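The chain below stands alone and is given in structure tokens; this is the form predicted alone.
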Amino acid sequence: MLIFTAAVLSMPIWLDPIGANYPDLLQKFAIFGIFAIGYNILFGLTGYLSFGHAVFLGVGSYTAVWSFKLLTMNVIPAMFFSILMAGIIAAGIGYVSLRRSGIYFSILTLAFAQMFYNLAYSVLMPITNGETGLQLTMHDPRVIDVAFSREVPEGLPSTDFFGISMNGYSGFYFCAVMLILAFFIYLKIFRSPFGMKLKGIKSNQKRMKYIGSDTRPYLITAFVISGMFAGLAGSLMAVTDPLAGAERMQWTASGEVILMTILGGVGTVYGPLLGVGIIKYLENIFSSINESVLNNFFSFMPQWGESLLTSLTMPFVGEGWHLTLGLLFMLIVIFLPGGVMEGLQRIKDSIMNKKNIEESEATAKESSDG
């Protein structure tokens, strides 16, 4: 935890050489890190693949914005109510969806996600403001702020933590502290008897039932905890940018967290965080590349070579950066089924084997000399 805490808090320093040290991207690393480790509690430990976790991300965002509008711009009530509401919604969805397993469970979660997405766009428009999204206005009541006579700025107010603005690096460090606390809880779950039960369910659920262990309460609990992590991530999205839209509930948002978890390593402690870092960094780099950038990059080539390489590369950058992500994902799945963590483990094993061989040779040489 000390090493992890130091690494997270010093991100602006060690990410500077690769141009990833600006607040907006750092906030994304922290927020989606919480989302991914929460998802790994369900998918990584139990093996239950949910296609609907973006529901809880969206619920957390909407709840936080309503807290800012009705109560106060302080982030603590917003986060509390977001986690609570996400947990309640997760309990309802989990109670129904976990009656099935395998692909049937996945389809049920996807159906719930699409249902909530469409409700946010149409039926629940008075609450969600439809496709325009829920935003702050000058006429919001903010009863707690009014009751305590908090100073109201001339324009739209900004979120704060007892007077500390949640913009820029202060917003990142707040999200970073939440990531550290979330990781501590996540680590405790992984190493607890409860976490061992979840791993047993993933290994052989039928055997768990045969020895008299009722797996359903454990699965529902894991689902609710995972949903609450997503609700926290959704609230932090609203904390750093106080608006909420139905696009955060779309199935593509659920697919993104699945990619992050698989890319880093399903069921590993640090894998989802590595997946978040890789995907969000690639999104930031490749999506910002356009034709003029490519022309400058290939300017050392003859004119025909520059035009050819630019035309071949363009589909993989800019708006088409997802094609690059897809190719990377295919390579990882084919050659490293365990994700990036498997690759790191292979490198570690290779180094250790080489070290053991050298030590064995040195011991044999000493014996022969003796």
The other form holds:
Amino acid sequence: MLIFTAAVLSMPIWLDPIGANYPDLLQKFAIFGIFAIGYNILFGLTGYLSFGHAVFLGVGSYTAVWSFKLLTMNVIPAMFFSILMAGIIAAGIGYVSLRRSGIYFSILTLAFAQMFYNLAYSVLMPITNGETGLQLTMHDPRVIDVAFSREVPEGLPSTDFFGISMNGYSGFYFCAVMLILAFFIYLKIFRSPFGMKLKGIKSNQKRMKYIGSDTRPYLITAFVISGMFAGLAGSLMAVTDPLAGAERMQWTASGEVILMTILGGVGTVYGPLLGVGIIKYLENIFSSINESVLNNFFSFMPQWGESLLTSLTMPFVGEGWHLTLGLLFMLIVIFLPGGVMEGLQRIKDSIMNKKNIEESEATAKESSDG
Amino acid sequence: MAETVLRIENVNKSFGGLLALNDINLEIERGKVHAIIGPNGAGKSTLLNVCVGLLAPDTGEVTFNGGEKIIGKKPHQINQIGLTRVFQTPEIFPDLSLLENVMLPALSKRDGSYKMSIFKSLSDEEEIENEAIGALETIGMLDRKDTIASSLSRGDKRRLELAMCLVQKPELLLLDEPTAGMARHDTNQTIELLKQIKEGGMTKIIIEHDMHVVFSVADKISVLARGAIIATGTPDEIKANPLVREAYLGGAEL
Ligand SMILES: Nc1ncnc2c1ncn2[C@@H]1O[C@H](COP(=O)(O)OP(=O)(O)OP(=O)(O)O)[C@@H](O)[C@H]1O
Ligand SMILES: [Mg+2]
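Output the structure of the form predicted in complex with its partner chain; the preceding block shows the form predicted alone.
Complete assembly follows, chain above in first position.
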């Protein structure tokens, strides 16, 4: 845990060599990290594959922005209400969806996600502000800030944590601390009797019932907890950029967290975080590449080769980065179904084996010498 | 007169036109091993399924410990009042280690049907772990406690499932063919195990095809044929019963 804390807080230093140490990207790592570990509590431990977790991300963001508008720019109430709202909505969706398991559960969650997405553009317009997205304005009431007569800056205020503005690195450090707290809870759950029962449900739900556990409330609890993690992630998105749009709730956002979890290693402790790191980093690189960058990159080639390679690789970068992601995902699922964590495990095993063989050879030699 | 643990009264169950259980009446006495034998398709598994809440009978009542109604309760509730079951095809946790397989039933027994123990650490559950280790020792698999259960042989899976049930110290243990599909050597090992746990005084209902197993462990035997109980008695009485030989053994000597 200490190592984890140190690793997260020192990210700006050790990510420097690969050019990933600017606050914007680091924040994304931390926020999606929370989203993914929360998702892993449900998917990794119970095996229930939800396609609707983006709803909680969206709910978290909207709630946070409303808290900024109505109450105060302080981030603590915003996060509190986001987690609460996400939890309540997760309880509702979970209660219904968990009546089914397997593919039917997945489809039910997907249906809920699409429903919320569409509602955001129609009935819920007054809350979500439709396509424009929910934004801060100059004449927001902000009753608590007014009551404490905090000085009003020129222009739109920025979010703060008791006076520390959530811009740049302070924004990242705040998200990092939240990630560490979330990870601590996540680790506790993994190593608790509760977590073990969830693993039991994943492995054999029938047996779980016949040894006396009522599996439904366990599943609902896991669903709500993972929804709350997503709510926290959503509110942090609003903390670092106080704007909420419905695209955050689209099913592709749920798909992304599934990709991250599987890529890193479902059900492993660190896998989802690795998945987040890899995907967000590659996204950052690939989507920023454009034609001129490619031309530059291939400029060592003769003119025809340069344009050929450029046109060949063009579909995989920029807007087309999802194509690359898809390919990467296919490779992982086919060759490393346990994700990157499985790959690391294999490498570790082969090294250990080598060591063992060497050691046993050495001892054999010694004994024959003696 | 011995105390009755489980009372089955006028239970009927039909699947479509097939009468799988035909007016079953049975009393299981405390501390006894009660075997149910009968040809394939006689309704033995169906009877156990009714007792653990997996199947609802069409009519009839099953009561536990002098009054507690079983019918209508959910499987986890039936387990919590003290009935545990071994299935005809072993139901274990294939992805978990042997130790975890046996710890889970112990945890579940202690925690009841639901407990949100998120902030407890598994490593503090020494008592549960010791119980689990004890159960693994009984079946002789303690040395493999960190093995993943899916890699076990069929016979070992069955014994593991037995340990998972034993660790809960149920008042009534129901076993559906604990030796089916086992090699002779495996069967003998399981018989030894069954004899050993018999001394603990736990009440058991055991379904078994292998007469060798039945006559080594049973105190009482009921014979089921085409959904009806045609005889109940001590092993000697059953051996001597001409009706039983006719229906079940085709007249052969036992
Ligand atoms: N779910 C079900 N639906 C329809 N018929 C069933 C069902 N379960 C059992 N039966 C039928 O009921 C009868 C009794 O089945 P049961 O499994 O209880 O027999 P059994 O005595 O356990 O046999 P075996 O020794 O083969 O395990 C059989 O004819 C079987 O085909
Ligand atoms: Mg059967």
